[in-house]
Structure formats: structure tokens, C-alpha cells
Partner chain sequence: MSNKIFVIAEHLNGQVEDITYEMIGKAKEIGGEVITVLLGSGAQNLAADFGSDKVLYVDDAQLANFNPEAYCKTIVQLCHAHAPNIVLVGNTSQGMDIAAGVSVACDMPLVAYASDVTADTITSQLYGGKMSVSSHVADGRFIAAILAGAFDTEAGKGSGASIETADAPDLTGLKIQFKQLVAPEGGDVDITTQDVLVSVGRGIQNEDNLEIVQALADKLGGALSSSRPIVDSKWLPKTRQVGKSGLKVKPKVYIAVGISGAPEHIEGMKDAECIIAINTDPNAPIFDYAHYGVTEDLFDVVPALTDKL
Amino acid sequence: MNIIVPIKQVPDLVEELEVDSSGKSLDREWLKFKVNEFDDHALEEALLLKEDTGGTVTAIALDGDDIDKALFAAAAKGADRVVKITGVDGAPTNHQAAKAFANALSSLDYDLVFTGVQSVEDRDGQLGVLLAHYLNLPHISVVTGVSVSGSGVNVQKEYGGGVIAEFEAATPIVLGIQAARETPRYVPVAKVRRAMRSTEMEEMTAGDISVGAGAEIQRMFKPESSGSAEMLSGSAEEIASTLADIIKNKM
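Would you be able to provide this chain's structure on its own in the form predicted alone?
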């Protein structure tokens, strides 16, 4: 199986986050970035599948903050190819990112596409769904396990309450990975540096990423303190009546 794994860098949430002067985005000047946790799981699941059945793994990413290091780290972990997509300015929406990835994938050979199920800075968590749309492929999300079955794959999907369903799917297909079967492997800095010297960084242009949909941020701000909490007591009927009065007075 030839597997493609889109990855992205996201702000490290242990850092202090500040809103920039526009009031619509984070101030990224001093932020530290790391690979999105779910993308790391997607890469790990792809590498495990490669080790089980053969094939190749290609890590691909939009150009951006420290993305070269992230791609070389993927190579150090075992990715066969690393590809950087150029020509996308600023912080693209998931629609624009999905279109850029779809444009790049049109010239690549693959059976599976593993995306992270979401990222910490997503507003919709729909990159995998949108990518499948632009590629005209089926999609399964919240995936916790993948195995090869004949010419297709068996896919485990998690539902609410810990319920797991299993699907038989033909390839090619896009899968949104929730968790890999094993903890994503650690790669030391020395191995990443060796990958930088020995791995070719391929580049592709994003092409036309104009789309007619997507969310637009109007304002970002830190949570504002609004006073203390009020604890309600009494029977369920009394609490419901009190709560209804509070809501009416706030309207």
C-alpha cells in the first residue's frame, strides 16, 4: 500500500497565546510550533501498515512555520518521501488546504490517504472530509485501526461511548486517524539531522486553491471574567423554574 500523510504544524499549547493586532488571529512571532498530535498518529499508523505489508509512506505539508523540520522528522521516522507544497500564503482555511493537497495528490501514486482527525486550531475538523470531496474519494473518520484485506482494507472506527465498528473498504480512500495502534515513535535530533542531509525535499505548487466556502473569523479574544457562579438547590422542578427565570431576565 502506498500511503500519503498530510501533516501540519500547530501552536504548542504550553506557550502563552496572544491575539495579534488584527484581533482575528494569534500573534505567531514568538510562538513555538509542533506537529499536530493527530497527524503524528496518522503518520505512525501509516508506518505501522508499511512495516506490516510493505509499500511506501509519503509525508506532505503546506509550506509554513518550521515545516521543513517536521517533514525531515517524518523521514527520520521512516517516511520514504517528503513533499512541501508552496504557494499558499498566510493561514489557509481547511477548504483551501484541502484543495491544495488535492491538487498535489493528483500527480502522486497512492492507495490510502491518512489525515489527522482534527487539529487544535481547527474550527471544523473537516480537512479529511474536504480532501476526500476534492479527490472524489470515500472517507471514514475517527479511525483507530487499519489492516490490509486482499486488495482493500479493514478499518476500525470509534463511535460515542467507546463503540467500535469495523468496515471493509476498497482503495483508494481517505481515512481520518483518531489514534494509531501504538504510541507515535520518538525520533532523536541526531537522526533528524541525518535525514536533513540524506533526504531530498520535493516541492510542488499548490495551484488554484480558490474555493467558494469556508468560515471566516470575525473576532478572537481571551475569555472574560463575568463574576461568580451561582449554585442552585432544591427539587428538579424548583431548579428548572429558577433557571427559567434567570434566562428570561438575561434576555
Second form
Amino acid sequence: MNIIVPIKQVPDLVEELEVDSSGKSLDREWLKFKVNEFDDHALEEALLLKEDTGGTVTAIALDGDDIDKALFAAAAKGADRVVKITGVDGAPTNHQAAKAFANALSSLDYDLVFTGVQSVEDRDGQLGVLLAHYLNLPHISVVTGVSVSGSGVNVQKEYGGGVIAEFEAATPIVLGIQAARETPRYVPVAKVRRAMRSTEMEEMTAGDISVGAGAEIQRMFKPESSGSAEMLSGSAEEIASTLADIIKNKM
Amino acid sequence: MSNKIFVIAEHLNGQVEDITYEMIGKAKEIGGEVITVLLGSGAQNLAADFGSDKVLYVDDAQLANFNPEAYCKTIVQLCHAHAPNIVLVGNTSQGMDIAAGVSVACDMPLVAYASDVTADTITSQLYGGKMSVSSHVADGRFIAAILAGAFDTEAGKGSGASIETADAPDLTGLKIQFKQLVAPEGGDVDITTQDVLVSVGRGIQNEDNLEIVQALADKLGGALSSSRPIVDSKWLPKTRQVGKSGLKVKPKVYIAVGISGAPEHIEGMKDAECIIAINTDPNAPIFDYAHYGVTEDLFDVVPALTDKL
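Structure of the form predicted in complex with its partner chain, given the form predicted alone:
Let us now look at the entire complex, which starts with that chain.
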């Protein structure tokens, strides 16, 4: 199976988030970016499937903050090809990003597309489902298991409460990966550096990414704290004593 | 302009999911003709307590169980035929597979992670609940993917909705075939029946540190549960996961340790009787739901608390 994994950088939520002067988007100047955690799972599942059954894994991303590092890290982990899509400026909507990926994929050969099931920035919907519809391909999201079955794939989709729905699907298909069957592999920086020297970064242009009108952002704001929590202060010991009393009273 | 609002009903294992009623109630508040769209096979009886004006029911063997391809195709056809200006769908495992398809096929703006909706404005919770965004649609034509638990279920219940049946599109030759539903494996512990849960999130940093929270849970005679990243990392089994793709819990005491409180997690624990949150980030959304909050380091507070009990 030849698998394509679109990768996206998202703001690291460990950092303090601030709204910029427009009042409509994040102040990106001081933001730290990292690969969307679900994309890490998508890549891991792709690499595991390749190790099981052969084929190739191609990591592909829109040009942007720190994206070269993310793509070379994918190569260091085992991706055969890394592709950067240029010509998309600023922060595209997921509809626009999906269109750019769809354009790029039209000239690539693949059986499966694994996207991270969601990201923290999906205001206009999840990338994978949009991509599937622009490619006119079927799609299953919240996937926690994929195996090759005959000429197609067996796919496990998760519902609430841990109930799993099992599907048989023909390829090509786009799958939104929730969790790889193993923890995404770690790759040391030295190996990423080696990949930078030995891997060829392919480039493609985004092409026409015009999409239908989206909903316009009016305002971005920090949710008002409902202030419901009584905040406990003091030393760890003092806090622990107070908490112990609260808990004993409730039980 | 009067609204025609589609609410896409969600059901699993012959049970209507609460999100359906939550959306119907919200749709009635927005105002206009509220039409619940129900897809299934021999499932018409599920519509008995829908509080909408109308139910549009499509019966087909291929729709008996959720199938992303069959459901999407059918709903797109209904949207073309009835031209609703608002479509409400769950921001859920099923809904995610529908929303974007309708958006692309019907060229309707989509807004996901919606925690509130009016006739032309949608509020979303982004960045793990750390930012809200309000989006405006001038012509009032849009799809919103609604966060589960955002609205009241009772407001969407009722009786006497007229049921209209519609034909399914041609569903032969589907590329996706539903096989079966698999119930979760029973775990060693049922977290939904515990009085006390010590729930651990990303802030615990590594698997070895789980000892600290396990010790607290043991001392309290409770169980250890977690947010999604801990389960995705395979540090705890799926049966311990609280939230959207995990379990809903309602213990007497819920101690959230190193959990920021993304909407997906909140959905699973907000009804606990007493919520105590320990997180060094004072802006963590979990503090909006907690009764007591602590921003001291969990590695100091948790062992100290275990000692005091």
C-alpha cells in the first residue's frame, strides 16, 4: 500500500495564547509550533502498515513555520518521500488547505491517505474529511485500527464509550486517524539532521485553492472564566490539608 | 426570511444519542421550521420523542448502521431537495464524517466545535477550549458541528412531530461496507461506577509518574482514570478514558491531575459532584468547571495529599 500522510503544524498549547490586534486571530509572532499530535499518530500508523505489508509512505505539508523540520523528522522516522506544497500564504482555512492537498495528490500515486483525525484549529471542519470530498473519495474518521484485507482495508472507527464499528473499505480512501496502534516513535535530533542531508525535499505548487465562501470570523477571544472554581493557595502542605478535608466531607 | 433547520439525528445500537435532542432544542430556540433527519432501517420508532416540527425519515438496509459514505450521500441528497438554510450535526465521530461532505457538496460554510448558534452567528471552542471564536454568516446559510453536551436535552424532547418519509439515493456499489459493532472489552475496573476518580492528563509527563496518582487513588479507595492522550500513549487501557471517545462519569469526587480540560474531556466529567483540578496553568479551561482549583505543582501537591489522607 502506498500511503500519503498530510502533516500540519499547529500552535503548541503549552504556550500562552494571545489574540492579535485584528481581534480575529492568534498573535502568531511568539507562538511555538509543533506537529499536530494526531498527524504524529497518522504517520505512525502509516509506517507500521508499511512495515507490515510493504509499500511507501509520503509525508506532505503546506509550506509554513518550521515545516522543513517536521518533514525531515518524518523522513527520519521512515517516510520514503517528503513533499512541500508552496504558494499558500498566511493561515489558510481547512477548506483551502484541503484543496491544496487535493491538487497535489492528483499527481501522486496512492492507495491510502492518513490524516490526523482533527487539530486544535479546525474551525471550519476537519482537514481529512474535506480532502476526501475534494478528491471525491470515501472517508472514515476517528480511526483506531487499519489492516490490509484482500484488495482493500479493514477499518475500525471509534464511537463514544469505546464502542468500535468495523468497516471493509475499497482503496483509495482517506482515513482520519485517532490513534496509532503503538505510541508514535521518537526520533533523536541527530537522526533528523542526517535526514536533512540525505533526503530530497520535493516541492509542488498549491494551484487553485479557491473554495466556497466560509463563515467570517467576527471575533476571537479568551472564554470568560466562569470563576466557579475556588482557588486554593498556600504551600503544597497547606493545600493538601485543605483538599483532604474537602474530600473527606464529600465521601 | 424564515429558517428551515435540519437536525441530523444520531443513533447507535438502537438508541438515540443525547446530542440529537440537544440540537433539536437549540434549533427550536433559533426559530423556524425544525426538521429532524433520521436515517435507518426499521428505525422510525426512534423518532417518537423528537421535539421538532417534522421528521424526515429515510429507510434503507444500507442505513441500518452508520456508514460514512451512505449517510453522507443520503444527507447531501436531502439537502439538495429541501434546501435547509441551517444544518446542525454533532461534532461527534458520526457527525464529523457528515459535516464536511455536506459543506463541500452543497457549498455551505461549515463551522465546527460549536458551543452556541444563533440564526447567523456560531461560537466555536478552539485550541483545546483556550480560545472562543465567533463566526458570522451574512445570509444565514451554514452547517454547524455542535459539541456534545453544549445544550439541554429536555428542550429537544416532545411528541407529535409529523413524519415524512423520503427515498434513499442509489446506495449500490458503496466503497465502504459496515461489518459489525464491537463492544468495548470489559476492564479490570468500571470507572462509571466509582465514587472517587483520580484522573490524570498530559501534565503527568511520563508513564513512571503514574505511580504518584495511583497511590492517591488507592488511598481514597477510588480508581485511576485519564484524559485521551494518556490512553493514546498506551499508558492506561481504553477502559480508563473519560470524555468524548471514552466514558461519561459522575463520581462524588473527581480529581483532575494535569488535565487542561479540552471540550472533549469536559463532556465526560462535568456532571461529577465535586471536581478538584490541579494544573499549573491558571488559564486551563478545567478551572471553569472545577469546584476547587490548585495551581501548585502536581508533583508536590499529590504526594502531600496522599500523605494527609
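Please read these numbers as outputs of a predicted model, since none were measured by experiment. Residue numbers count along the first chain shown, from 1. Heads up, when I say rigid core I mean the largest set of C-alphas that superpose within 1.5 Å between the two forms.
Asks: Does Asp12 count as moved between these two forms, where moved means a C-alpha shift of 2 angstroms or more after fitting the rigid core?
Replies: No, its C-alpha moves less than 2 Å.
Asks: Spell out whether the Cα of Gly234 moves at least 2 Å between these two forms when the two forms are superposed on their rigid core.
Replies: Yes, because once the rigid core is superposed, the C-alpha of Gly234 moves 2 Å or more between these two forms.
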